[in-house]
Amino acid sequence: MNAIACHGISQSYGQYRVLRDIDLTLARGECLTLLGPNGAGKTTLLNILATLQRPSEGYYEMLGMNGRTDRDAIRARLMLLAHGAHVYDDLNARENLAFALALRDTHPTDRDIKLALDRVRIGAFADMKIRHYSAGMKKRLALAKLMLARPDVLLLDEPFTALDPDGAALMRDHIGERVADNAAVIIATHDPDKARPVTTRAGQLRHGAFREIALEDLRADGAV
């Protein structure tokens, strides 16, 4: 059973057509890295896997639940990683990670809790609220979330943004043990190369339209 099954999947805004007639298949233990200019739909294609969006056309599997009837169960097993870290400012670290948890029916211990802010070297700043956090910062909290959340899809929007090398290796890092535990991984970004230690296929999007790369051919907005 695939982890995702695109079928024909279109979007548009008026006159304006986002994606073309996407097909797509992805297995559980693989990770796909999404190339593409901005504008080019990566964003709009991972709002729509999340649930977040329904398409013009087309519909989805994941899982082997439906896109358009199982919302709520593929919630359930998914996470998305957007361009923004998603975290309240007026919560401390540790608040944050149990709140965002709870919603996903999901109760780290205390000390699970410390053990992922640990791994993520921000536990020194638990108590911290997270409106004196940096953008790294916030982008290590997001990743302690997913390490605790342990979903079998993960969707990443520019997952490497605001991170310095050392963020960039332990996001990498979990990447990695994810796709070792057999879930399924899109990776969107403009930034290849941090992608790269952890990709096991590359796909590019151009004017809407998805087409498959080599690995070798792997490079900045998937200019093949």
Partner chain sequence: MAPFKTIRWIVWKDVVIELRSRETLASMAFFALIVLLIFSFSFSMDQRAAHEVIAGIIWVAFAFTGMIGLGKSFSAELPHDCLDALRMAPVSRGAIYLGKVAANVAFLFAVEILLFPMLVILFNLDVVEDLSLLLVTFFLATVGLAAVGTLFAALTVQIRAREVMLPILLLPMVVPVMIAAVEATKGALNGDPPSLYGPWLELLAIFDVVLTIASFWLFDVVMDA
Second form
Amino acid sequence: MNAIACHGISQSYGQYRVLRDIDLTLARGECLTLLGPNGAGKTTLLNILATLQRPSEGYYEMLGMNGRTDRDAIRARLMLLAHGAHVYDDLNARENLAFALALRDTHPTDRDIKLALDRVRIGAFADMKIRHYSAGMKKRLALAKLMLARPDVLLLDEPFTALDPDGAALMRDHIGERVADNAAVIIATHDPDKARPVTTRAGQLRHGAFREIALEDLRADGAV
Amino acid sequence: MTIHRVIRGVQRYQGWVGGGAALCLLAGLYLGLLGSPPDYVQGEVVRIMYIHVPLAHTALLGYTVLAGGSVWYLWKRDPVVDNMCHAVAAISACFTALATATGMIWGKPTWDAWWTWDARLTSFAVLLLILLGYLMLRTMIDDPDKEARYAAVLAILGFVDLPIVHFSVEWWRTLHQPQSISLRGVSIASGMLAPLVLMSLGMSLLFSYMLMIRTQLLYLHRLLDAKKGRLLSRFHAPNADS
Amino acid sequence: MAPFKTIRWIVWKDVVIELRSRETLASMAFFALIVLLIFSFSFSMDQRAAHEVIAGIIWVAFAFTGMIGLGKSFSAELPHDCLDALRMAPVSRGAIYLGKVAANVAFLFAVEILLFPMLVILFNLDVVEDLSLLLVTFFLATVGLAAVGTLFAALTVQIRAREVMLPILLLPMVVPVMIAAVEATKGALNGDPPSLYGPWLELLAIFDVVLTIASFWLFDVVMDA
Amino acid sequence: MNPLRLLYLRWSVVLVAVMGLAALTAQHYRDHLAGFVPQEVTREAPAGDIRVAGMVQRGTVTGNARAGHAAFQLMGREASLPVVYEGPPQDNLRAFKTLVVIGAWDASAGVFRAREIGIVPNYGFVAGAYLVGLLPLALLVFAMSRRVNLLYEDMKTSALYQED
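Right, and the form predicted together with its partner chain of this protein, after the form predicted alone?
Whole complex next, starting from this chain.
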């Protein structure tokens, strides 16, 4: 059973076609690093897979579930790390984690949350309002959320931006751990060097069309 | 490029519907203006009924079609159905505005006022506001899928709301003033029935004809956009297409 | 997750954020106060005249205040794309809706209770001894406003010109709530026998039930893609 | 035939039919409108059946119009006209009501013998309502049909619409 199987997914906005006939399958335990210049449709593809929008044409299956009909079941198994941190400014880190995980029907104890925050090294700021967090700290908080939720499918949109080398290493180690744990991961990034150690497959989006590339061709400039 | 089968059907039958509408309306106009007797109380002014009442009925019919089409869209997610809903809304708004206008013209000689807070006039005004809000909403969304969904939500909720609006306004007016000469006070003489039925039928047919035309219009625009987009992306990414 | 738990978490989140920032409550209360002040300047009223128009003034003020509160309840989800997080959450959309409605009713009702003494002072009202029916009126009308308003706030927050579109779409829909609320409030403030304005409360209750059910189902369409 | 030309042809047929109907209607109502005011009747004493429009003078109504016979003074701008009504039962006879009476001038008795009483027709409102109701609809339908036809023409001719 494939973790993700896209069948002819296209997305158009009026006369602009952002995605064109994407056929893509990803097995569990695979990590696909997706390259592509700005406007290539990476975020749109991740949004479609994350059930945030419906493709204009085509459909996908995730873990054997239909992306059109079993949306709630799919949502329970995947997580999207997006540009927005999905946190509330006026809650502190612990409250944000508790709320986000409660919506996923995960109820970590205070100790679990504290441990996760310590692992991403923001345990010292656990009671600070997110309003005062830096972008990197928010990213680390999102990483802590991933660690606690442990979804089967991870969709990561620019996971390394805003992170310092230490944070990027934490992120990469977690991805590697999840891949070893038989999760399926898609990383959309402009920074393939950081993703390379955990990548098992590479692909490229150009003008909305997907094509698989060799791992050796995974380069930052994206020119293949 | 294939044309949607609904649009094909529309192309086949639109001539009959349009011709039927023209015939019914002409016959209805003849009977209404010349062939029917003036009313005992209202005199010649009663002839406004033959245009006002069919317009109002058709506006309500249009709103029912809009709500039904919206449910249909949410069920099937067929863009043609969305084009139809968009078309219905514009046409119903037009019919509602005209029904209100002719109602006001009827009100002036009968109640000696262009506007009264009569339950029907008020509900029609609210209906018109909802329809205009609907059309405005559609211009505020860029994503066509989102536009269709949100418009459907608004239409369905408005349809649920409308009886409550009418009921509450009617209740409110009867509490505040004795019922004024109601438009319903006109007893329908036998000579009046024929033009009324013909005009109602003609207006419903005209509404269907307009709906067919406007649905095609919106559909063709969408087709044009999609087609242009395909050409554009072929131009941008020549390799990807082969 | 059990829907009730989701509702509780959503309400908890909204209330905690509101208690920390006090943005919505403060701006709503302040706005309503300004509206009331402007009304009291523009009609120089004796007590008798006040009784005729006060119910209308109250509900104009509350409706516009409600627009602010309802709009904020979803625009607060916009920073850091929290709305997307809610849309991706594997919980029933209906539970999210009910949680948001509950939080909105709580905020609006709190502001109304807060402003009522101010009204009594500004417009020299005779305070009726039995306020329970007035409170029921306020509550039912607030639920009606919030039931439709929450749906439309969720809808308009995802489109252009949302601050304008919310009142444009919402106000025509809640005409019945406004009529019934004004009539019932008038009756309650004048100390009329409840049998006179009771039907309006029934109408409010019917409206609340019908439109909450409709919005409950439609919220799914608004939030899901 | 060119579909656009066919459209214009169809609309011309409808237009002719509507104009014919309008002419008929106008003719019909002109016949009904031709009438006199009270001072003209007393001055010119026209023969035969005529229609006179005026307002019922207060306090002059005698008899019972509901039973079908009454007498009253019909006020014009300058003079008033004594009217004797014999005809079907009539509800509309009230002081200050503007009426049209139909009958003949009896010069020997100096009264107007009316056999029918009607209220003043208000064709302006009727015409206004029909124009307001139909004209925008017609314009809208015409504009839409034309645009659809143009779009189909475009589809056939323009390079944009080659088969996929």
